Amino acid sequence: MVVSPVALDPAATSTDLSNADVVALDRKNVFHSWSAQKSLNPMAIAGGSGSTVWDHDGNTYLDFSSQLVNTNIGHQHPKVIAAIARQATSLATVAPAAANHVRATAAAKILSHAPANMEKVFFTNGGADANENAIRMARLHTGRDKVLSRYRSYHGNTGSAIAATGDWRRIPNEYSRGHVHVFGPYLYRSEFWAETPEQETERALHHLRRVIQAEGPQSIAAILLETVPGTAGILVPTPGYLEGVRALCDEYGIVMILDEVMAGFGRTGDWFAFDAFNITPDLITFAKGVNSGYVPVGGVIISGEISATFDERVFPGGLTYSGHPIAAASIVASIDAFEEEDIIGNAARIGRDHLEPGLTALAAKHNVIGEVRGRGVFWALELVQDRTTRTPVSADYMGRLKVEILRLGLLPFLADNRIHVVPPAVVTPEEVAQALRIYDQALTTVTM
């Protein structure tokens, strides 16, 4: 049974401030990411509880964005908030070179849900530097340089992580060396003229093999993949694809890195998204859902083989806040709550029994929905002008749709021509039903 979050009480976080006051102060002083600064009009959020947030003017919203798809445990979970407070009063910070009980416990908790071949955890400040350090480990372990990743991907905004990213954000930031991109499976918009999932898998793997051969297997350190690409469209891999990538990595001596930053810790209804597939990676990166972003943290879960590379050899990487005790305490409390409250199971049931049938029913009603795809609490509605041509809807349509969804009381996650339906893993059936009514009404009201 999922425990209720801190009682919903917008008044508890209210002040004399208005939304306009907060936005004015923000616009004066804050430089926002991924944005042209002049035209910004950010939403002011004052507080939250479970799957709900509210602003300074008393408006409440169902949070079906999970902020940046990271508040898996919901807003203000009481056990996590209490653990952060306790740790802050006992030891607020400690250098990463020290041994610290809460840090070691956090690593042990994470490893208890990882594959048996995983032996160590290297803590970072977030997902981008987790991928950065995983790439570093793979290069040093293999003595090779190149990293293969997909065009439809996002791996973070640091040197190698952004170069490994496939989407448009990579192009003005390509300062890192040795990155090669491939197309992965995406049957709805197949790059391989495939008509079935089996064809898509076979042809995507053939494409990957040929790129490996053309680049020179002896030059490739790692293949870095989001297990389920998130920002790129919640692209659940076609059957056999990830197993085929694992086989290619084994054949050519390439390290398999799975980026579980967005998909891990309950998002797909499993502890890790790859749990649904018959594979074991060499390195796993995580962040976001491990503590729902309550305190910045991420990390790399390292196989015994790769960890042993650095038994007698210095690993040339580190961070001042690696394994920060307050972040570690939030991880321990989060994983305890996941286990004790069956939050992973809740995410799986919500996906199977409520989101999948509810979103499928929406697609039957609204021709603008070209495809529904996802797992757990990780779903996407791909919106098209025409189901036959699959032409994406316009940016103007998406903008008007977002305004209407917000007006109806739901905080959405929209990307390109998609609605990403990504509530916290603690979401209730009643909240899902409310969200489905809002999506339905918005799709009815907003026309092309």
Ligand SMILES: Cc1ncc(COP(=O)(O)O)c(C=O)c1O
Given for the second form:
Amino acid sequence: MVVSPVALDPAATSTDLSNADVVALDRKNVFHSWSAQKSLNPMAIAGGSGSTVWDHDGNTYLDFSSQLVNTNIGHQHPKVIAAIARQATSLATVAPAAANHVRATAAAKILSHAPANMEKVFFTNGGADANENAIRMARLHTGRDKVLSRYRSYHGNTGSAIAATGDWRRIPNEYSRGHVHVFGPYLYRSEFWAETPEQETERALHHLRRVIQAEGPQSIAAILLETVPGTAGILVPTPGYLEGVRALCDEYGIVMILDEVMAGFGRTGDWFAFDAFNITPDLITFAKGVNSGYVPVGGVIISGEISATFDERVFPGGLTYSGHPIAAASIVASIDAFEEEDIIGNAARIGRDHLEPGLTALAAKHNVIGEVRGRGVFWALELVQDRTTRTPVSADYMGRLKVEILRLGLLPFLADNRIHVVPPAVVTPEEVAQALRIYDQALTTVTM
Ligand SMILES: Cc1ncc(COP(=O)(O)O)c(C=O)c1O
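Structure of the form predicted together with the named molecule (previous: the form predicted on its own):
Below is the entire complex, every chain and molecule, led by the chain shown above.
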């Protein structure tokens, strides 16, 4: 690809450029994640506002991906942008060892929405290193080594986080030791021959108990679970499962880490996804929705008990940008806006009154939809060739579907044989109605 002179002009504005200019510059210089590089043809995105993004050629799209399921507050929320600008003007960086007002306020704001047993926040640069440090804390707190997590999971792209991940991304990266995987509840494709949610819960918990016993409970530091596995398919746990995991952790002295990186901060229509269940974890990891990714940040919310382990003993972990002031300012402004504008309530209402009935109606019309599941602004449509066999649709079908949905003006999130319907938590009923029309039309036009 030839890079045009305008793309190299530092004064060029987004309207001076075309999509082709930006894609050519990208392909010449940028190495992309999770991809073979040669055949990539990324979409150019020039700007965004709320639930909409646009490119350089005048096309706008409803963003029902929330990028990587992180823009919970929508694009360019004015209060968050203003807070970032203010903080950049007053103090753009500060060492993690300093006491800093905006960092301490961000931690206090996060803790104000966490369960009462949570006492401290350790800030990281994103979700992977949040899980990395939660695992480190659990290992040091228990003096044990192993970490149990699920095959259907994604926990991030660093040493222990990628080894804890279950999906294909773990396999070329398994350098970290002591990771064991289990199957969790997923009734639509039950690993346990279950026919009811109760059976799925009971058998998944039996399987987990047997793995704990077979691995040796005294060797297990933590069970790390996404409260609602996200990339793996938006698998809302069957009733009683998380409570059963909590009971097993208590029985065997295992730390319960809930990964709320994707599910937390409004995605499910709650502050934390586990708020809908009757449990309290020991460690909570967060990133994405805490500030919608306007500035990279993540962290671990730490129970009083685990935090006390490090009262006298050194915690052997840290990051130059831990609690970065611009990230902290964006967290404070984002949580304030969530509270002032009832953004969590909006996500819950959108889920209950618009997405659930709308997606269920789509499934009634299109046989290709095998299951609709989710809550809040966190939904999956599982697409199948046949509702009886539940055989997933092909990658070729998904590719054609993506092209058609984009052509109709919606930026979708597709994973394996699923459409993840994951708009920002600020999405309006009108935008949901428009998205439903687009999915409907695409599912009508694109045939198997
Ligand atoms: C549940 C979950 N945990 C951890 C991560 C990793 O976060 P990051 O990409 O910020 O490192 C992700 C990212 O998608 C995620 O979905």
